[in-house]
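Take a look at this one chain, the form predicted alone, written out in structure tokens.
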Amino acid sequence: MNNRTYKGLRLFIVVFLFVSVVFPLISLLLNIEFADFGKVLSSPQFSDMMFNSIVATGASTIISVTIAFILAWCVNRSNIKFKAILAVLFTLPMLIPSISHGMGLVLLLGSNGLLTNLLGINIELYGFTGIILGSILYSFPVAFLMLTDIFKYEDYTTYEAAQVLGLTKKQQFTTITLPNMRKTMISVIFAVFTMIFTDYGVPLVVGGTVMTLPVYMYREVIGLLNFSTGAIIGLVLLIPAFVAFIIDLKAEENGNTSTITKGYIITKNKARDVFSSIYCIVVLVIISLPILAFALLSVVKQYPIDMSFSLENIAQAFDLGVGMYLQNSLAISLVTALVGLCTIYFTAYINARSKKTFTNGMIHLISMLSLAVPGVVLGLCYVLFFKGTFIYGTLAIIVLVNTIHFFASPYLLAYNSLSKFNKNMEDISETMGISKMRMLLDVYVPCTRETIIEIFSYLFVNAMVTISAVSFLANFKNMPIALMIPQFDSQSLIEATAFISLLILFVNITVKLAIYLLKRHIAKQEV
């Protein structure tokens, strides 16, 4: 390949995020009709549901962060045992969608769910306490993945100066691991406030009468098909997830620089240790709850009235299509991880590899902005933009609109690890004729196979979870499996919804041992 074919896929890949990002986002604005702004934006209804989106998001997102700081803490700073395996397991709740964690709360804690009967506690579920039960078990993981991440890279030498200075471990904490974390920290509640603030499936289950933003331009624009109104309350959605993207790009611009000179080293502390033990235990129990309240659940008759073994649910659900539909999620999955790594890594080549023009950085920008655009947002603009096409209705939009929903992040990944090659090595290929697309080729794709191999993992997974940038898009011949739990919710097939949130998982910690065992065959390669 030379560097004619490297130019016309850099073309294809403006081309590629103009259609796919700028014009659907433009179309959003353009469909608004102005005279509603008013009627929306002052009715009561609408003050009524933004104070319920933001004190259930505000709650959420502090518990959240404060249960994913303590947890990641206590994985980092103790000597508790199985600590890869605890953490692997506190990321369960992002395998399966939303919707099914306002599900696992129904079938626990429900007016007849498995522990309300059990203990004859009633904690009524249905309105702030769900919604704020359902997103923290939505988003903790998230926030508990960035935090730890950040505990690795602590220079300990740092603690060890105020060890000498004789500042104890409560001042080390304040004065040292708080300030430390202060930047990561805000990233963190933003965009967990984001993802909550902007998530439809958790309130439309245990919402009850409590109405928040999403909830009101889903049912908008798929009950009433009302673009206008559903195209307002988008670009309010926008505005959180906006600012989140603007400290994501000033954080990446003043990232910290520091090196490790030593890593951190771990005490012994017996009480330290039982408590973080304990915490982990609990947090674990209560994650797993809804996931055995799914495999109960999938093989009882008829839940409560008579919880005798059966697979009559199971065949059921098969006959109201979930075969098919599981078909179309693992069709769309693995096209969606396979075109995105591509289109993906490409475009984080040409930014990472190539010198600083006004071209690259309209291509780095226009990557980063799916940050700021809610699935829910983004399944909208797609209804007005490609309405009429020949993709729409297709498989192909499904997947095109994941690939955009989950660029950034899997974007960031790679253009991360492109940058750490030496800077010169273009010059170097380019003074000895080797093109562009063969150093691409042999020199980098080889060299970057683990980030390769995690962006189709976070590809492949979260086409198969997610259901808010799908389910404008989706029709009874491409609908994913995700898509049928609050169809079957609606028609009160309980034990058939849980099955499908278990079989999401399963396929899901399937590809997730795959690539494990991938990445193992490939770390004993290179020794």
Contents of the next structure:
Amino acid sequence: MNNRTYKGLRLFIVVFLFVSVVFPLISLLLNIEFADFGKVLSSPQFSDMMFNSIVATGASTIISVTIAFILAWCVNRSNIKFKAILAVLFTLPMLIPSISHGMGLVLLLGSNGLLTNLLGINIELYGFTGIILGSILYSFPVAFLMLTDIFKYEDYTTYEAAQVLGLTKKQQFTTITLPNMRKTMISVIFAVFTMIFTDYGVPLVVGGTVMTLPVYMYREVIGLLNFSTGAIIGLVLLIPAFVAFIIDLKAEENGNTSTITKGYIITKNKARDVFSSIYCIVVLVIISLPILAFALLSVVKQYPIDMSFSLENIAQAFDLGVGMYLQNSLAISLVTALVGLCTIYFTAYINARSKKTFTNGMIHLISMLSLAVPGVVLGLCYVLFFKGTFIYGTLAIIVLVNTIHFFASPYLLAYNSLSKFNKNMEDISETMGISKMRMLLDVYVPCTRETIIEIFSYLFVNAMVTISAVSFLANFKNMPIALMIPQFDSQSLIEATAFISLLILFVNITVKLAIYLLKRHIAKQEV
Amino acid sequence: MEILKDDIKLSVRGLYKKYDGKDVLNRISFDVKQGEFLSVLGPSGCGKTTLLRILIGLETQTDGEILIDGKDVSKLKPNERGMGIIFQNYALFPNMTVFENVEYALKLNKELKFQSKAIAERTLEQIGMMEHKDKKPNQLSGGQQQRVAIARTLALNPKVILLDEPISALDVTNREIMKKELKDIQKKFNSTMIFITHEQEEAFYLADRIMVMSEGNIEQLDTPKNIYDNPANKYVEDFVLAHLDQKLESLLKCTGKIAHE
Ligand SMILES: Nc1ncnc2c1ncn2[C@@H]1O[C@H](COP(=O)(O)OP(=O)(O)OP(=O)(O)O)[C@@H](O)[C@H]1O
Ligand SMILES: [Mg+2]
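Same protein, the form predicted together with the partner chain this time rather than the form predicted alone?
Everything in the complex follows now, all chains and molecules, and the chain you saw is the first one.
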């Protein structure tokens, strides 16, 4: 193996990124008819949808980040029990599709919902209420994970200094904690906002008459094949993600100065611990309610008329092809995880361990660009660019779109862990006649096994739950199982959607568990 | 004269390097003899690292040539020049044991792969690291890691070994130990070494000859004694001698005090 292999693969990556990112994005722009531009943007319908989207997203973002912030604080800054398990449980909602959160609300709070009947309450779910509630459920775990990072990686020595200076807890919070968090907070807010702003899953099932931009785009493209209008809306959806992208790039340039010298020391405080425990329990109950609803609906005869145990619904779901689509999804997720892992890891290797050339800089930028392209927009780009090619309508295009859709985060993960190695490593290998590919396989891969496993799991789970980028590309043959939810919902097969959500959750938990065991096994080996 | 010429291992002719329009090396020329320990001494930024990187081929010179055993190696790849390099930060392979670190490049070498095990063992033995052979780099002290890095380079039997401030990262005690050890190793293997440093005492302690550099120029190239006795110019006097004298003075003061009490 010599450096020709490396150079060949590098060239392949460049071509790959152009074909799968740059060209599809360009074809989005080329497909806009300028006459439509003014027509779409100036219609009263558009300003209504824009208003709906911004109000719903804004409100959801504020509430979601607040809930997540308090939750991260409770888990990281108190002495409650079972912290590690709690932290995992709070991310469970990330293992089901966004649309499942909407369905969960329907099952619980809809006109015939479990809680509606049980408590005799009557919430007008459909509309802003539903969208906001669903979006919160869908997004707060992501915010929780990001915020946990700041709490974890705070340097305690600054707090010690503050104590010496006699600052009160409240003063410490406003002078140290908040400023420390500003940068991450901005990232979190943008990430959550973008996530909700571009999601069609939740508003599709609980939006009622409140039409948001992604739902409109979804209907225009899927129902009416109106690509030009779809592309214009897509362009609008790009805006917040793009702004976030630019801000993040700027932040990255400034470099992260994370030199922790001392972890946070948690003092004794009974009141705080009691509050934290109650808060965590409440959140946990709210998370588990929809899951319990899915489980219940899957195994009763006919809700709410006949609540006796029955596997009829499950059998019916399999009759409707759930088995085949589950197989599809497993294949898609597995191949996405493997193909994505190899491409992403190698791309990160190019940039982390070679000289900063123009080409490498470009590869880096394109790799990060996927952060700025929402799933639905990427999906539409793919329709426009790949329609009519041999790959269109196959499992391969689903794998491809997933790989690109989820490229940036694992790329950064790999990039960061590969950047940590000694900067003279390549000088040494070059002078000793060790090729770049050998270094990759013999040194870097074994040293970054944890990162590799992490990337695999991230890609698998996301490919399993995604409904955005794949929505326009799936047909009856290559459809992933998550897309059966909107389909069954439109046919009022509520029980089947519940079962599918449960099934996806089950697969993802199994994978996560396997990954956890694998990691523990590796950690044990290393001792 | 003929015999003397044979004795020359490395020959640098008119080496010139320009970075972004700035001259970093100003057409310097010098020779290094077989088995010689040459120290390159100069302040930060004077081009020492650049010189080493060009010698081994990690950077390309703007002009000039590099001869080893009379043969121009300027166009060869770094691994074809018969040189080895050792850095301040060791750059060991973190996932491999001490033994694997030394053996790895040998195993990939077409000619050496059949003896890789024996060579690795012998080298570790000679460097006194055999008892640690199954440890990972993160289980070793800085000095031990540097020994492994040296063994890894020696195992490939390079004609010239380049060292870029190899002991600056160590604490004072270990630095003293490694300094002695480096000299022993050099004698034992009869290696030709070029050793970069910005520490005057280090250069004077280790070197057969010292090359004093300033901003891409060679100010003087001679034995420590000759440099001390006859500094070529004001620069050498200020940078080398003044510093050494200062050190000496403070040493004398200390010992004088002790003697007094
Ligand atoms: N890749 C590069 N691009 C541009 N300029 C460079 C590059 N590498 C080195 N230089 C410049 O060349 C000069 C010499 O650098 P070099 O690293 O050789 O110095 P040095 O003598 O090894 O210094 P130190 O003792 O600090 O290691 C410096 O002015 C440096 O800024
Ligand atoms: Mg240097």
